[in-house]
Partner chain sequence: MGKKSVWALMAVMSLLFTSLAIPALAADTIKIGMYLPLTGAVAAYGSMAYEGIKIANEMEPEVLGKKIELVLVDTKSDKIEAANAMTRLLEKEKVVAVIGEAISGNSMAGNPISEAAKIPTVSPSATNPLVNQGKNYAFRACFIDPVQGEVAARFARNELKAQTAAVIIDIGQDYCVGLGNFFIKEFVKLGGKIVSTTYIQTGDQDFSAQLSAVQAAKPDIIYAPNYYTEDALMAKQARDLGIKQPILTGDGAQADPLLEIGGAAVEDMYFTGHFHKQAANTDRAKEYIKRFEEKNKKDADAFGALGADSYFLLVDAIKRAGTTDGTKVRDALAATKDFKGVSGTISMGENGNPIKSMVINKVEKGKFIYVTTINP
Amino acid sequence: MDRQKRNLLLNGVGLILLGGVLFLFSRYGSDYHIRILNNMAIFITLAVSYNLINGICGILHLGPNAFVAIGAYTAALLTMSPMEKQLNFIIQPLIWPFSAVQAPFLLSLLAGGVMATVFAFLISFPVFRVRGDYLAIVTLGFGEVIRVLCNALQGVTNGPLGLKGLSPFTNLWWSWGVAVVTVLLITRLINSSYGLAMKAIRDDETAARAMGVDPFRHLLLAFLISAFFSGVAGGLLAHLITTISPSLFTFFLTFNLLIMIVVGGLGSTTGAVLGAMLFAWGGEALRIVESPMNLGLFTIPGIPGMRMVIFSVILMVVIIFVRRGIMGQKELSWGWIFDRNPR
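How would this chain look by itself, in the form predicted on its own?
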């Protein structure tokens, strides 16, 4: 059996095993464990798509929270019934056609991704006219603009009141199905000629342009794909927590994604997956530091937000001592496991 057939077979076996694990958790797992697994899958989708532009292309993009917000609001407005919209929009009525339209969950997710992609295309022209810190500032500003608009556009987003009572459509099959599709498609893209061109732009844009690579075209492709999957993940997130507001889509969300891809390894899809899984698990494991702890002789009061302080310290330690993260730019593959020569 050649390597390609073996890898396809092993991929199939891996997907079957993943399906079996998800089935067992969906049948016998507690709501708490299912919630962690859903968060893990959504974080994987966000981290892998974010790593495409930051790690593979080498562009410091600080506005993924904007695309998550656009996808979340679009999907939420499309899945809500006209009656639910009337109950939510009590100060100012929802504008047409959102007030009358209702769509299935899958179509709403795709619409959220498409809407995020449209916004990404519109801002790509000013964004890619600059590089480095200036590009980071432009994308950061875009994220803040979207957050402010979510607060101000009462007739579209319901302003600070947000949207409540969304149907909990997101389950293990939806979240992990999207995560698997995201990983497979982005991995195929990275391993294609387009991915090689993106890595060349990351390593030396001037040399890549001299070799005939069009930086704008390849960066635009990565930017649009990243925005699409971020929008889809936003729709999944909205229908997992069943309530959204502008405060959910601050730079805090972008900071979390930065932690995932930096700790996992910039430029590694495997690292992004590992970073997202560790972040989802660690976020729950570290809840203990925000709760009062009785040590016998004295009690330490809970400190809200201490989890993020610990995550920040971990990020600084990684940047200082393990700059390449867990995986660096390496990928975990079947060939890496089975084809290594014993020493």
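Superpose the two forms; the largest set of C-alphas matching within 1.5 Å is the rigid core. Every value quoted in this text rests on a predicted model; they were computed, and no experiment measured them. Residue numbers count along the first chain shown, from 1. First, how it differs from the form predicted in complex with the partner chain.
- Once the cores line up, the CA of His33 ends up less than 2 angstroms apart between these two forms.
- With the core held fixed, the Cα of Met308 is displaced between these two forms by 2 Å or more.
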Second form
Amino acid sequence: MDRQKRNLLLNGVGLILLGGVLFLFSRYGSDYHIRILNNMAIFITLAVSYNLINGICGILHLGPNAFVAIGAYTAALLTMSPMEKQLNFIIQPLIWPFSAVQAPFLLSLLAGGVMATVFAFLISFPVFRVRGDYLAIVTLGFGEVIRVLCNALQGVTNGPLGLKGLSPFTNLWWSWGVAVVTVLLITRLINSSYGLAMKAIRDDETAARAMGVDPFRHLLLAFLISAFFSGVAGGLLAHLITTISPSLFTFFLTFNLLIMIVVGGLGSTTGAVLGAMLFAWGGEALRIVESPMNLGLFTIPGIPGMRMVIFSVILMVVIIFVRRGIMGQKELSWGWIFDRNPR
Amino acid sequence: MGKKSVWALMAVMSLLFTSLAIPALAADTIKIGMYLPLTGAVAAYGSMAYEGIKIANEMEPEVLGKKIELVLVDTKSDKIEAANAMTRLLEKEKVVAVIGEAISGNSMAGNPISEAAKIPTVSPSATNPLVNQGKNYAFRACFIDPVQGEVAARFARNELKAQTAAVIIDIGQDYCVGLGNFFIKEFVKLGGKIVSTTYIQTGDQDFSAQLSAVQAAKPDIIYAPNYYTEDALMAKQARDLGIKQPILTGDGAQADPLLEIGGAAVEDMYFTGHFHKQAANTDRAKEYIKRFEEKNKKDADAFGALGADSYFLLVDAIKRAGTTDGTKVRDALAATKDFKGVSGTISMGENGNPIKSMVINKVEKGKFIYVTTINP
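With the form predicted on its own done, generate the form predicted in complex with the partner chain in the same format.
Every component of the complex follows; first up is the chain already shown.
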């Protein structure tokens, strides 16, 4: 059996296994576990798509919160019923056509992704005129602009009051389905000639240009794809917590994503997945250190914020001992597991 | 993967696994959950509410002959975490009722979950009108933003005898937008005139554009329902520009930093609010204030009082229901009438929003003093 066939087969088996685990959780798991798994999948989608820009293309982009916000608001405005919208917009009515439209969930998610892509396209021209710290500042500014617009455009977003009463459409199948599609598509992209070009741009842009790679075209492609999946993940997030407001999409969201991909290993999709899983699960698992502990002889009172301290310690340990993150730039692949001389 | 990274990964994993392995305690208690922001952007509100709840728990530690066990979960002032926290309280801790969240956005993330599980919640200070809309199991101990805006308008028209008003709203905060808009509606309804409406953003330092508009419009009063930092800076700049009209604001501005930043400029600033210790007239309130000040060595504040009231309302409802069954406790909560709480006398109105009196405070000689009470 040649490698390609074997990998395809193993991928299939892996997906069926994942499906089985998800099925067991959706049947027998508690809401608490299901919620953590949903968070995990959404974070995976966000981290993997964010890693495409920051890790693979080597561009310090600090505005994914803007794309998540655009996706979330677009999807939310599409799935909400006109009735619910009327109840929500108590200060300024929602402007037409948003007040009348309603779409199914899948369509709304896609629309969220497309809307994020459109915005990404519009800002890509100013963004890619600069590099390095300047690009970071421009994208950071974009993230802030979108958040401020969400506050100010009360007729569209309901301003700081936020939207509530979204139907909880996001379940394990939606969130993990999107996560799997994202990982597969982005891995395919990274392993294609486009991905190689992107890595070449990351390692040495001048050399890549000399070899005939057009940096703008490749960065734009990565940027648009990343924005699309961020937007879709935003829609999923909105329908998981069933309420959104501008305060959800602050720079802290970007910051959390940055932590995930740096801990996982900048430039590694496996690392991004691991980072996202650790983040979603670790945050909840560490709650135990905040609750009072009875050790028989004496009780330790719970200290709120303790898990952030431990999280920071873990982060520092990772950065000191494995400077390039858990995975570095390596990927976990079937080849790496089975072949003696991995590609 | 390098050898080093394997070790680091294993260290992290084993740490997390051991943290999961410690079993929870089980005893014959009634568990009430709290999900509050104890870290993050609005940590101050959560901690103040928690201080109040602790005092309330000391005052009434038992219900139905069982000890009440409080289970506290932090929400990091974040929606995703708030939803996680609520699910954790319901699924893992099996609480019979929940107090929280302190702010509206996070309550809207938690409420749909408790609603589905038919577990009643009481929020101390989520004042956004959308929070309880369409919910059967969501209650609160505070009055909502529209009510506060309306009372401010009535106070401005009837007590301050204002004909015209200028409104300055922070559009980054749902609270400020709610108060400002409902003040405008009510003020106009009562025959007043709004001569200028200007907007600021949380974190702004310079208000000269807004204030020159106010100066040109020559209003009788300025209504600025914003938080203390912005209001203190704004008051300072207004007085520097020679704007002498009285400033009226909401409870969000009534915090000690206002006095520290504002100094002489915030003298005579008026506030609509939930609580002032001089206005406290119930036995429960007096007992609460005594205990609070003994323990915390500071004046009793509104957030603590509302936290305590959330607790008292729940305990009272469980007592009247005679059971911890969610639906019955919910019915008892909805039937709350003339309950003598810490922040005044509370009756539960429509949609789980209480009907209660409001206090008006002002700054005099660098201190918050009580002016009057406005009844619903």
